[in-house]
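So this first bit is one chain, no partners, the form predicted on its own, shown in structure tokens.
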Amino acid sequence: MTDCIFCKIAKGEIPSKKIYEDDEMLAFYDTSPQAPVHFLVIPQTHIENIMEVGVENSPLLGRLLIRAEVLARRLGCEEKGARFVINCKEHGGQTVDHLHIHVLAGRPLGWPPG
């Protein structure tokens, strides 16, 4: 998708403040912080949101999963725990269609969500 600001973020044609990358994923800090820890870890092939990942890209989805958890730890996150967020679709909240994992922590965080 050529018009997908994450897929640019991915190919490096828009700066991020990277966290870690290798060749099937990139965690980055959000540029709108909702919490004093908040980054995102997407794929680096486009995928558009949760409901399209399909069996076949399952084990992908969990390598993104375990690689939050591991930068969460990474980030002091362990302690007081961490929320880990897929938003879907316009009813889901997603505002980029590109599968993306939220990582929000470093504050009590309410529920339900705004």
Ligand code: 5GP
The other form holds:
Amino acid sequence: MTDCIFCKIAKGEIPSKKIYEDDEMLAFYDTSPQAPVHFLVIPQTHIENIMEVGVENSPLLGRLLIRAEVLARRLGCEEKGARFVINCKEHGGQTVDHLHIHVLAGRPLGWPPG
Ligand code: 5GP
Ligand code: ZN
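Write the structure block of the form predicted together with the ligand for the protein whose form predicted on its own appears above.
Every chain and every other molecule in the complex is listed next, the one we just looked at coming first.
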């Protein structure tokens, strides 16, 4: 998708503070962090949201989640834990229409969401 900011980040057209990259995914810090640790894990390919993943891409979704968990551990979140979030569409609070997993940690997070 040519006008998708996360596709542009994946292609290196928009700079990002990368944490991890391979053929199918990328992890980078959120520019507007909501916690001391706040990064995003995205697929390299444009999938709009979790409702568009489908059974065929479910193994990819699993790998994105496990990578998010591994990186959270690596960034020191193992003892206290973290929040793994996927916002979807308007009511889910999604503002960038390219599938992404938020990982937030480093402080206690409230629940339920407002
Ligand atoms: P959403 O609201 O769609 O779940 O999350 C989108 C996230 O992307 C937001 O937390 C926002 O701060 C982050 N974001 C938006 N534009 C950029 C950008 O250009 N670079 C980075 N690193 N994060 C971005
Ligand atoms: Zn995209």
